Every structure is written in structure tokens, then in C-alpha cells.
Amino acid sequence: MTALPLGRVAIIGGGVEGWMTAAGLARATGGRASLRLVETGPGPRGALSTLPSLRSFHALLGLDEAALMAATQATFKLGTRFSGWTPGTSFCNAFGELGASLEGVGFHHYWTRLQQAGGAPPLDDFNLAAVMARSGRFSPPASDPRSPLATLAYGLHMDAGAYVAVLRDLATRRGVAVSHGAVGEVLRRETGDIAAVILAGGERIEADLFVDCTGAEARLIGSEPFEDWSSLLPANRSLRLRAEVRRDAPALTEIEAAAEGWRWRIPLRDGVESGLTYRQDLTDDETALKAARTGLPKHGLSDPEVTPLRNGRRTRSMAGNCVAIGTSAGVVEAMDAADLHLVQSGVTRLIALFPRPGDAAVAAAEYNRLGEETLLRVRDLAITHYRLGQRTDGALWALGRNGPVPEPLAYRLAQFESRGRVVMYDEETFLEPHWIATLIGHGLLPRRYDPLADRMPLEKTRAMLERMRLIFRQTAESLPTHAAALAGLAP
């Protein structure tokens, strides 16, 4: 990351989104930016469920992974499974690769080949990460790349206030500033660029530079158009709470639909985080807090926290000399965990196109058609669970099926359904596997595969999956458990 002569800039609003992009502008610009973060609330609580990119921003940091998970009491991530949103059904969204390519056909062809000429074991048994998960095994990857364990990839689950205690760590030894106060008063030239932000208290803040990390309220953002998607994604409300019990947990976060909404299960070392994510006027709070108690023990339980959930964006993230950063920006319900990367996406994006005298249009054009692709690519992928999940107990399954598709999203669908191809675009976040697990996961099967695969006769075909299966299982019977992995860990 090269340092960049920023001048002064003002990060109002703290909780992660503050933090992360304090710790990464302290690093991109090596003292040569006057930083200054002003926390405007209370700091976050909850548990955070992280994909895989995220590792590479902490090493940007120079951060050390074993010494963070100690810090925030981590455990490893190789996914997520899904449950429920087709009673009776799950699946495994892992990262990593699925199967692999044979004389040039993508795997998921063979696999269509199979299912359709009488029945395939099921597409987790074919990403080795799930199939680790399902066993309760870790392994980080192997630098071997003959090694099955060479193509995995794994995330993290964090409890956010010890994340935020490192980040701020971190920032506030590479000079970072702090104060704090609510907003009280955003100034602005005629221009429209804000002046000064002032405190509740009165303080007066100046900067080049404004970020606005101040969440849903956007404080600083707040003038510019919102794009409401709730026609397109159903739930206004989310509950979270914390069971304090120990477990052998895999290296999953679960998802369960449930009649109420859906359910998320993230494990830490000390416990384990539950919430609910629903709508308001189908589902009122306490019945929602039962949903989320589901399977936990009734004692040693935190107290609810309840948040009201907003889906959609802003039309402009950088407007002017003001950037807005993580929730500010825009909101997509995180059934797919992708929220940090959302605020990791936009300080890099900061980073590479920061806005300098006469070029600020440019960088401002170009970083909001870039966050504005990032953020819907990751829309039509929580749309796609609810349009292909099939409950039919509740009332949000309904809105959530019978909802408009974006046509983006229902050209990817109908073009998989044809003929098992998948659509990819620009700015995505989540790759070609991802995509397809998710889609036959959810039972949207292909019609055709591609007639190359019939090059190989269908005994060795069958013969082959079956072998890599087994590769699979063994190597992942192989290896320590996911709570050795942890232990073996530096303190």
C-alpha cells in the first residue's frame, strides 16, 4: 500500500466500520494524513461471521492472525450451511473450490451428467472444506499445490467489540486521533461540500475529508437519494443474542429458515451468537426473541439486542469531499456474510482513488460505480435465496418468492437453469463456486450440461467423482478436529 498525501480527514462514527477504515488509511498513508476518528456512539456488540478476503486485509495491516483470534476470542470459518429454506434440505456454501475440472468442463457439468442419468451423491461430498466442516476438522492450506488442502480458503468468526479494541489499537499507534460525540450539526458551503461537523458538545471538526461510518442514520451522507430495496429483500428487523456455553462447534455459521425468519448460529470460544432476522409487521419481537432461543439453553443468555434493518443504498457513496463507508453506504441483509467486506471493499476503494484538487469528479465517479456494482452483485445473491427457497409457513417466504428478480440476476438464472452456465460479472465477491452451490443447493438444477462432458464415458465419469470423493473424506478424516486446530493455536 503506497502512502498518499491526504491532508486532513475526519472519520465520524466508530463501531468497525470506523475502525477499519481508521487502521487502513493509517496504513496506506504512513503518517503523511492528519487522521482524526470521532466515535459517535456506543461500541458495537455481537459476533461477526467474515469471508476469507478479509485475511488479506489484516495482512495488509500487518496483523498477526493468531495473536487477533486469541484478542477476539476467533474461531475458523470454512462456510456456511444453509438450512431449511426447502424443509427437509440443507446444503454447504464453502469456500474453496468444488471438485475440479476435468480435459477442460467445469465439475458441476459431470455432476448434472450423473444426477440426470440416475442420481449423484450430493455437491457438498465435492468441496473438501465442507466436507471438513461436516467432520468438525480444520486445516489451514497447504503451499503444496499437488495437495488436495492446497485450494481452501477459510474466514473468521469475531466478537466485534474485541475486533474493534485491536483495530483501534492499531490505528492509534500509527497516529490516529480520537474524540468523541454525537453529531450534532453538519455545515455546508454552497458547493455543497461540508465545511465542519459540529459535536453535540459544541466542538467544532474541520477536515479535507469527511468518512461517514455513523451507520443506518448516515449522518453526513444522509442528503443524498436512498434506493429502497425492501420489494426486493423482505425483512426490516434483525434480534441478536449470546449464549454463554462451550462446544465443540464446526468451522460453520449456520443459516436456518424458520417460519418466523431467518436464523444465524456464529460460534466463538466462549459461546455462541444467535439472532433472528425478520419482518417487523409479520413477526413482533418477542416472538422473534423465542425463534432466535431455539436450541440454546435457557439459562447464561444475554440480554436481546434488536437493530431495524434497512435494505438498500445510497445513489452516491462519495459525494462532494464526504465518502460514506459500511452501513452508511447501503445495507444487504447478511445471510451471506458479507457486510465487512463491504467496509473492506470501500477503504481500498478510498485508498486506490482518493480524490485529489482536479481530479475529484473522476475518483468520485469511478469509486461509486465500483461500490455501486459491489453492493449489487451482493444483493442478487441474498434475492436468490429467497426466490428459490421453497417454505411455505410464513408470510415472508411469500413476499420474499414472489418478489421482483433484477433482470442481472434473472438472465444468471434462466441462463443456469438452461444450460448449467454461469453468468459472472464485475465487482463480484463471491466466485463461480459459490454461485453454483448456492443455486443447486436451493434446487434450481440445470436442464442441459455441456455436451463436452459426454467426451468421457459415464462409468469413468462415475468412477472418478467417486474417487475424488473418497480423496475428500480421507484427507479431511486426516486432520485434527476444528477445537485442536484452536488449541494448537499461540496464545
Given for the second form:
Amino acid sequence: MTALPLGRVAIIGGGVEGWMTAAGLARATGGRASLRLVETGPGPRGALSTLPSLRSFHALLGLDEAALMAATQATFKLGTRFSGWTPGTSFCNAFGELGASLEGVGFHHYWTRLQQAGGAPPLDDFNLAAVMARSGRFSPPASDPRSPLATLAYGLHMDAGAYVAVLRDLATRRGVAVSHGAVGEVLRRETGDIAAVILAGGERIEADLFVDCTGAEARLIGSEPFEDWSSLLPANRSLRLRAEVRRDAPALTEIEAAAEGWRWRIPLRDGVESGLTYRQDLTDDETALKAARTGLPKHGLSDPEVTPLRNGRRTRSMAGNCVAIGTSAGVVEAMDAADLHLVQSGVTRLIALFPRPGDAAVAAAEYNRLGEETLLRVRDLAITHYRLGQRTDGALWALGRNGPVPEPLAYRLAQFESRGRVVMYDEETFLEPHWIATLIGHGLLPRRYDPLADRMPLEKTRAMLERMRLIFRQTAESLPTHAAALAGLAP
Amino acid sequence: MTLNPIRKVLIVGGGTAGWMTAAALGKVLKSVQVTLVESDAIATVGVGEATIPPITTFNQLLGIDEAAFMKATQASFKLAIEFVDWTRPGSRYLHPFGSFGLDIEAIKFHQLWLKAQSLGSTQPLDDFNLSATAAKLGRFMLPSKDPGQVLSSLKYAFHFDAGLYARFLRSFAEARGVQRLEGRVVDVGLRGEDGFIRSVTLDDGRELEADLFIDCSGFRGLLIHQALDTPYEDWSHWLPNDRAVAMPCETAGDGLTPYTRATADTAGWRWRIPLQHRTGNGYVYASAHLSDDAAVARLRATLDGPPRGEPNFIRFQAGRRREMWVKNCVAIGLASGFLEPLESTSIHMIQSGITKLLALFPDRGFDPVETAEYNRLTILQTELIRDFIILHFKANERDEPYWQQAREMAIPESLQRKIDLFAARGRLFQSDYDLFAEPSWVAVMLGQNIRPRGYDPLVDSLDAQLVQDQMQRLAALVRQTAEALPSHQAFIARYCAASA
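Given the form predicted on its own above, produce the structure of the same protein in the form predicted in complex with its partner chain.
Complete assembly follows, chain above in first position.
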């Protein structure tokens, strides 16, 4: 067999991470690389909650969204509702714009001004996606830039196993070969490069580039040092189960804090996934199961699946001829649903920096620099939830609130707290509106606002905000329900 | 209401920085009293100035009519910078505004071009950029607003007379309530309790108080340096040029080119900036390698036409203030730092300072968070520009000792990483804070003869014939569009001709 110009790539590990990588590489290399994926274990269970960015990955792959949604029990996602992080409070972290900036001054400065002048309506009222989600509505973004619907964005809730099946079908049709078997042995050259992976069944997988998609086991990249973040993010375990319930849920992921940890609810078309992220030495699995089942019917529940969780990262995710994508490269507990985005960003970065003999070291340095920045910014948002929440009913929350705060986050929090300044760094996954909604939602109100907001008379500001709120409410109420939008999808 | 709003702002120094600041603050801050003090006895540095496209945003903020502004400042259009003799005598390349070609999916256009080159094509990358193609033909027209038209890809800036620009902005600012005072600052009074600036005293004894002071006094840094003693971070080990001599001349030679020219010379480089009424020229050099007399002689010898006026010498030191905003003083323009005008960034850095000041406008409490954020952003942006400038000197093949030293110098790690990555496979990754976008880096990397050893391997996944056809069509379209434009001269005559 003649060698293909881009060489041989072996993706070790199936699951969402492996198959996203396989589908992405198959599309990008267009038959000029020999791709093989090794399914090392059973496929994933569980549900996925994604960010709008994943839709551009699907577009790159040429996936039809309606068909994908039909195949994966998908529902739409307009954002995430956080509740109970401070007892009795909730807020929505919805996609899309927050209000509208006026005369070059950001919307939240006017909101803060109104707040200080005697009170303002909840910030959520000024995010159209949040208003829609709250009233059980859904609409895709409008293409007319003048429509209030133009700035909308949405993600998806999908069944993980079904999503893998779609990607697997796509990737194998594009020439990705599949092997099966657990990783037995990893053979290395003197340089540290991987020469071959021997599977439990004896099959020998040789490749020029190995992609580690073995998740937390990190079977290939595991020889690289691990930077542990357990002092920054206290949870270390999660449990999930599926309930068969048919009800019209809003287009939201629910993230609810309880004494034991934070509970998530992801609505699918014929069920809901519930899970709990917690800390093992504080909460045993049985207690966690009870917490995850809170509010679910007694019957029609799947067996719970418990997974250890280790927040942290490999100091290098590309090393020699090995690159780690997904949780083998780094883990941040996923209350912000960035997990698939991190996989996507790893795949995209691998495509952009596809290493070849002679330039592998230069490519790896840049791959690792960009990956580290991306992961740290996502981590900082996760820390923010713990830091700002005010629960007093569990040791987990005290640990999270009182842990160290990395300097870039401390700077960001101080800037916002003082004058509502939103600091953005390079390689941010979450943009300004997301940070603002999170910070204000958790009760971090700026002490001051941009003085340029004072150029508009207070009464005019109040009237403009009131009008905006009204338009958003009326717009939302004119839209179909989430259930109707799902029913209207042509498969 | 903000409890302690700024009531009075005093801008110290006129010139480009002072009047740009005064115009913007006068326009935006309606309830703040803005005063500018300057002395007719102090010459400003302003010579012929070249700008970059974001200047149009500043004009929009002010609501300036473009044709009127160009008429008042003897302005011409700028589509590119031509770099002559930089890699070695006889070499030349353009750094045009705008981007090259069209990316295909995740693959950058210049990668397609690199592959074509590797297969023997000699078609210049410039053929895929309308600003470059129009610049070479001496053509100009305002871009189309229809994104479907090739003409919408034209990006432009201006050349103008900085003295006239300051005068234009002065009448703009005064019409919006900015008060101008004539006088020389002889003393700066600091508050005993916290070292903030309380007032400045003029030579006639007047004492001017304000809440916020803007230091636009140029290299002297009357407030930020002389009064507040803010140290300067020296970058002359990377950028050793420390002198410039400027001398305008009659328009001749290539005439009213829609681009700036920067020509490398024995111990520095010469600029040529065509305006409507004359051509601005200057020689930026390192005094360690060239005497003032030799620099003037060389500049005279290379002028397009007869000189207009005597040589004007400027001294400087590349670098930046350690902080640009200290206590209640913000330094804007040369008082905050200096990078030689090789990429026409001086006016942009003023604009960027003003924009940040407005975004972080303080109150009288002067919370350190505003100061910290202003300084963080300014330093980040300035250092990215610095790296881009250093690139022009580092990658050269000239023989003179000045150029040998530049070639051998150690450069910032941030730049070395970019060069290594580009040299391998033409790849670039951008910071959100970099003023110069990827096409600019590509143009200068290639222009300075950093040829990638390979191209992005994913290019090979595209249908080669299809890509080649598409490239040919694109180049033809760019060429046709450029050829259909009026000449730069004719467009100016119609759009914004200044009185002689």
C-alpha cells in the first residue's frame, strides 16, 4: 500500500471525543490521510448540552441539523438556568446579546445606573433568549439584521450515544477504519514518540500521529505531567441517570445547586437526564443518587452511572507524535457546558496545526499555548460560580468559595466589581454577555458604572429600558413554543 | 448619578495628540469643561503623516465630513506602504491594507498561494488584493458598500499635513466648547497628600487647576515624566534608531502615489509621503551609525524635487512609559512612548489612547482599576506593534553594519515564536489585541523574505484544478476592478481638491 501524503492517524478511543475528531479529520484531510479509530470500550450513555459554536462544526462536517436532531432526540438550547447557587435566587445565562449598547456605552452600565437609582428589572428581562426560554418559546435567529431575533444563537441537547452513531456513520463513510479493543500496551521509540499501540486482542496499531481520546484514563498522554486543580474546583465525581418523562421542557439546561453539589437537567425529546457533580469525601454515591433523583418520578429511571472527575490539565496536550483531545487533555467541571466546545476547539486547532515531520515541535508549541489559554479561561468561569455563590449548607460550597483565585480571574472580578468593566483575554470561549450575565446573576453588582452613561437623562434611560423589555416580551410571546418548534422540524 | 464626576480636564500640549484628544473629548463629554493649553512658541513634531484604516472610525466618532477634512489638510489617499530595498538593495514589496484573496473553509488563502508558488507559479500575492493592485496602478475610488462587489474589499487611509490636521481639529474642538489657552507651562503643582497633580502654572503666572490632566506635551512628558517621574522602558536594543530629519519637497518623481514609501538606507530608512501641495520626506536613522550631516545630505540627494524648507531634526528613543496613566494624569501620544513611524502607527496610538480613555473614563475618586486596565491594554497593544516593527529590521539581507546588527539581534520571544511558526508552514495565530491582522503579518513576513519551508498540508485536500481556476478568476476580477478605477490624482481633483 502506498503511503498517503498526510500519513497515518490513529485515534485511540471512540465516544464523542474520538468520533468528533475522526469526523473532523476525515472532512479536513479529504482522503489524503489514512485514518483509523480504535473503539476501546462501550459507547457513551448520557446527554450532551452544547454551545452554539458546535453548529459551525456541524456545518463544516456537512451535517444536516434537522436530521441530526431527529436522530439524537435533540431539543433546542437557548442557554442555562442557574438556580440555588445563592439560596432563593436564579438567573439565566442565555446565548445572544444582552440589551443593546447605547451611544458607545455597554448596556449593563445603564442597567446598573437604574439599579442604583432605586431598582431595575432582572437582567434576564433584557436578554431575548432568556425571555423566550422562560416563556417556553423558541426561534432560530432571523436573517434580517433589523429584527430583534437577529442576535439569537442556540445550542442543542442531544443523546450522546445517538450523536456518536451519527458521527461514526459519517466518518466511516468518509473512509475512517475502525478497530476494537482496549489499549494493552503503548510502544515507544527512544525519542518518546509512540511507535505502536497494541490492543488487548493483539492487534497492532501503527501510525504517524496518535490522538488520545481515551478520556480521563489518558492512556497515551498520561506520561505527561498533570496539573491538578482540585484546590480551585472542589468537585471530583459525578453521577447521572435518565428518566423517561415526556413533558414540554423549556429550551434550557438547568444547573441547580443543592447541599450535596450541583445538579444538572438536560431535556431530551423523550426523557430528561439528571446528574449531580459532587465531592466523594463529602457525599457518598447513595446520597448523590438521591439528590440526582430529586423531583423525578419514581419509575422509568435508568441505572445510575458514576464517573470520577479530576479537574486539571496535562501540561502539554501535544507531545511528540501524540495529541490529546478532550478530557485526556484537561477537565473542567461542566456547569457551563464547555466540554464539547473544548473537544471542538482541540480538533479545529489540530486541523489548523496539523503536524508533519520537520515542523512538529513548532506546531506543538503553538498548539499547547493556544490550548492552555482556552482551557484556563473556561476554568476561570467555573471557579467564578463557586466563588460568588452564597450557599452555607455544605462543605463543598465553603471549599469552592474560599479556594485560591487565579490572578487573571481575580483581576477580572475586581474590574467588574469596581466599575462593571468586562475584561476579555485572548482565546475566550465565553464572550462579554456571558460573563456579565454570570457575574450579575451571582450577585456581583458593580459599585460604579461608566460615567458616560450619565449623559443620558435618568428618565430617558428608564423609558428606553422599559421599552426594550416590552419589545422582548412581546417578541417572545409571538413565537412558537419549544415543543411546536421541535415538532415542526422536517427530519 | 456618578458621585464625583470629572468637571474639568486640562490637556497640556497642542499638536496632533492634543487636538485629537480635545476634539474627541469635546464631542463626547458634554458636561465636562475641556481646556487645552499650548504655546505657539513651541514647535510641534508633526510632519507629513500617514495613517491606517481605523482612522475612519475616529472620523465617524467625531462626525467629520471626509472630503472637507481632506481638503483642509491637503490630504491624499493611502492604500499601502511600499517597502523598497529592505531585504537587500533592489528588493521591493507592498504592505497593502485589506486581505488577500478568499479563504476556502478553514484554509487561509495565502496557503493556497504558497502551494501555487511551490509548483512554479510566479504570480505575486498582491494580485489578490485590490488595495495593492490599485496602488500599483495609481488608481483610487471609495470602496463600494455592496459586499458582493470586489470594490468593497478596498481598504484605505490618508496621508495629510499634520499641522493642518491639528488646525482643523482645533476649530472642530473650539466649536464644541473646548477652550484654548496660549501659554507655556513653567511649573506643575502636586497635591501634598497623594501626589496627584493639582495645577499647572503658565509663564504669565496663571495657575490652571483640573480634575484630570492629559499630557500631550510630546517627548518632554511635562507631566508624566517631569512632574510625576514615571520611568521609561527603553527598547533601543531592538529599535536603535534615535533621530529623524524631515524635509518636504516639491511634488515630482512618481507624483501623487496612493501609498507611502519606506526605503531602507545605510543606517535606517527614508519615508516619502505624497500630499496634494507637496511631498513629505524624512530619514529615520541611528546616530551611532550616521552623523546628522550625512543624514541630511543623503535625504537631500534622494528628494523627488526641489526642497521646500530647511531640515527639521527630531530626537527620540524607542520605548514606552512604564505606565501611561499615573494618578490623575494620562499621557497620550509621544509622551506615552515612541515607536518609529515605519507602519504609520503614531496617530493610531493616539486614537487608541483616546478610545480607551473614553471607555475607562474615571471619576474624581480615580479608582486604581481604571488606571490598571488602561495601562494593561496599552502595554499589550504597544508591544504587539513593537514586535511587528522589529520584524522589518530583523529579517534583512543587507551588508551594512547597521543591518548586520539588526539581523543578529535577539528579539522578543513573542516575535521569535511567530517567525518560527511562519517559517515552518506559513501559519499565524493572532491575538485579539493585535492592531495588525493576519494579512499584514503575511505581507511583511513574505516581503522580508521569510519563505515558509512548506504550506499547510490540508491544502492538498482541495481539488487543485478547481483552486487554480478560482485563483485565476479572482486575480482577473481584482485586476479588472482596479483598472476601471479613476487615477488617484483625478479622484482627488473631483472629491477633495485643496486650494493651492
